[in-house]
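One chain follows as structure tokens, the form predicted on its own.
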Amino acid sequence: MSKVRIIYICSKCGARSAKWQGKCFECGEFGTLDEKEEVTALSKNPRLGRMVGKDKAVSLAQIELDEVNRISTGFVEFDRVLGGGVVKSSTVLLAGGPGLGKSTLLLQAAAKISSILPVLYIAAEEVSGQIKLRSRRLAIEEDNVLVFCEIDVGVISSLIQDIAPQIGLVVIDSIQALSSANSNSYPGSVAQVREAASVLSLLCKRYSLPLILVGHIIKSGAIAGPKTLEHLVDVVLYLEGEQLSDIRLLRGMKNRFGSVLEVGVFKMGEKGLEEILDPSVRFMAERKLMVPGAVASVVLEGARPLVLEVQSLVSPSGFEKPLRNVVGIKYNRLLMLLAVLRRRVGLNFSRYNVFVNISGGVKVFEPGVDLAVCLALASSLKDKVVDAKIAAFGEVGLLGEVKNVTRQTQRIEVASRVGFSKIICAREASNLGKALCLAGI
């Protein structure tokens, strides 16, 4: 039997409480708790219904797995991050900052998928004319991409139920723009985002349809909406990049069907996003040789080794407090490396402005780039050129030692394939002083 109980839900953040109180214990807002009726028996909950279609529990060995359970997006780099393609009945959240190309990437993928299966593209932030302008710019003319402009979750759900047998994928652009009648809060609020994502996810699972949601990034770098939104979906992808750079990285943060160590590399062009199958060659193509302060390094983006160039400029400062500016690595990491260089090898940067940049607009979070940064700083300070055939990687400790990093063999193989004949790492140089000698600084 079902049982109805009274609960109180915050219209601001969606927090649930068993009793009414003036102030929400989660977000701290006053007067936002609304009274709701909740049915405790799942079988009587009209929203959940029955998804699996089985009347009894079965053993794991008896469950049949469809061999063709993934749908290719048409992009090798996109499929790489997904683990081989979009899994049927899965929910994928694609998040990223404004203007990076989330909608462009999904419209291109929808056009490629539509050659096999029809795609329903829900545009919640644009009208059909704007979608048409983008498709014309991307040279997309596909009859199997169905565009529907709507923000009401109930209307969207009805449409999906009506045409579910005829479509193979649903795209929602974006989840923050949808509005559900089951929530009294405004569109884009935590409660609305969670309600819309939950309803659409359960509906698509019932019809074995893959669902891709577009999510926006706020100033703090988090996905707009509740953190629990990431727990409602099966895959979370981040599209990263700088507005002034044409390089885009598609990074997996959560994946129930594959590894989160894969990274896809794209380039924003006139006709949308173009995948870069060999990014190391692309990053080294524009490298200027025989210039002090430039050192190649092999870094890991997920599980993928990439060859990048570390650039440094050290110039005399006319101010009491010299400038420290970094692009691509953490600021505090640079300060630590400057301190190690001064204390362990006697290179003093206290009267110099220091600028460090990772070419290509890539952000490096792993410590394997430390050694290349130190060599680039020393090269610029002493105005000595590092041989263009040298690539360096390794973590630099506070004692000046060079430490081993993960996947050293793969890094050496990639560097050799690109054309580097001499590799400086912990195997050849146990400390920073030896590394500087090997680099000829």
Ligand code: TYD
The other form holds:
Amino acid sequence: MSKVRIIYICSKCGARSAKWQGKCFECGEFGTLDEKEEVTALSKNPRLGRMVGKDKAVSLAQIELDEVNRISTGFVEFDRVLGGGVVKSSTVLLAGGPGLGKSTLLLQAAAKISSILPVLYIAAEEVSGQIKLRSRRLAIEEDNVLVFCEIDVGVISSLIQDIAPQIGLVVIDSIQALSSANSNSYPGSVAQVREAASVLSLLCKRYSLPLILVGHIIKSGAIAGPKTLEHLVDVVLYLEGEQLSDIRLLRGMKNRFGSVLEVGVFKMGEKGLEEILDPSVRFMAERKLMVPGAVASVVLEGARPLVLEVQSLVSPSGFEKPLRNVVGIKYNRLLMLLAVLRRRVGLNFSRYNVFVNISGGVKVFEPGVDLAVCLALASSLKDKVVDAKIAAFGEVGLLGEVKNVTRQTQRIEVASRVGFSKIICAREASNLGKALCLAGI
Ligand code: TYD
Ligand code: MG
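Take the protein just shown as the form predicted on its own and give its structure as the form predicted in complex with ligand TYD.
Full assembly next; the chain just shown is listed first.
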């Protein structure tokens, strides 16, 4: 049995309300609630209707664990972030700012996967000529990558239904460019994106097909609205990087089939994205000048220790209010460390402009980098070079103490493997003064 009820749906954000109101309670927009009839299943006892049938309930001990069926993307780094490959019938959202390389990464992965299973690549933003140009640049001419340029969700759904048995993966580039006739709002709006993603994801699940959706990050950093898509999909990955740097990090934000602490490192080159299997070795190989202000550190990217260089430049300021500029660390953290250096070890930066940069375009938001930042600042201020064989990590507290950080042993292992013979951390130096002495500043 079914019944029809009236509900009100916001054309901007897709929020649902049982009664009409002038202002949407979720996005705050006025006059966006539209009336819609919805057919609902009617059960005599609604509570019972939702319960699992008695014969279907099994004890935890009896549940058999199927081996999760995964498809390798052909990239070790991509597979690692996914938890070992794309799980069949899962929906993956690959989000990132414009121009970072989402289409490039997926076209390269599609080509690699297509040697085993054909891939359907739905290009909703570009025409086939543009895809061809990109594929030439990437030297991809695979027959098994089927490109379909379409924005209509209905047309895409029928194509998937028609060819589902012959394909192994569907890529939608991008979900924001799709248009669904079932939603009244304009293409790209949150309501449309949500509708398109849920229709396609259900369809692919029915055929046990993995689906990868590309999602653009809007100005505020969200993916097409307030966390709309993150709930609909199984895996959310972010491709991050600075426009001026060629390093790209692929980070897991949600993963129903793996750890969200994994990070994949890539480099954008002339022939697309190249994975960097040992980023610490790569970052250190790029280290050229040993001048005051440069100190190596071991920071955590997810669960992975990365060796990179903290660079600092301290120069006399002609301004009343000297400059403080950071790339890769938090501005307020620098202000705190400058205050600690002044009060605990007497280093005064009030007449100097201070610049801090993390090499490789990596953003570090964990406190393990504090000690290396302090040493780099002191090294530049005093114009003393820190030995190239020294790496430093540790959280610096307000009292000038150096604190232990997570995964200390793994950090030391990685630093030693890359070739650092002296590692300064909380074990060797309990406070900033001792750390400065050990670094020879
Ligand atoms: P693209 O994959 O189109 O980014 P997105 O889909 O995330 O918007 O890649 C865009 C940038 O990558 C563009 O500026 C050109 C650059 N690029 C390379 O540097 N090398 C390459 O081989 C390719 C294909 C692109
Ligand atoms: Mg693109």
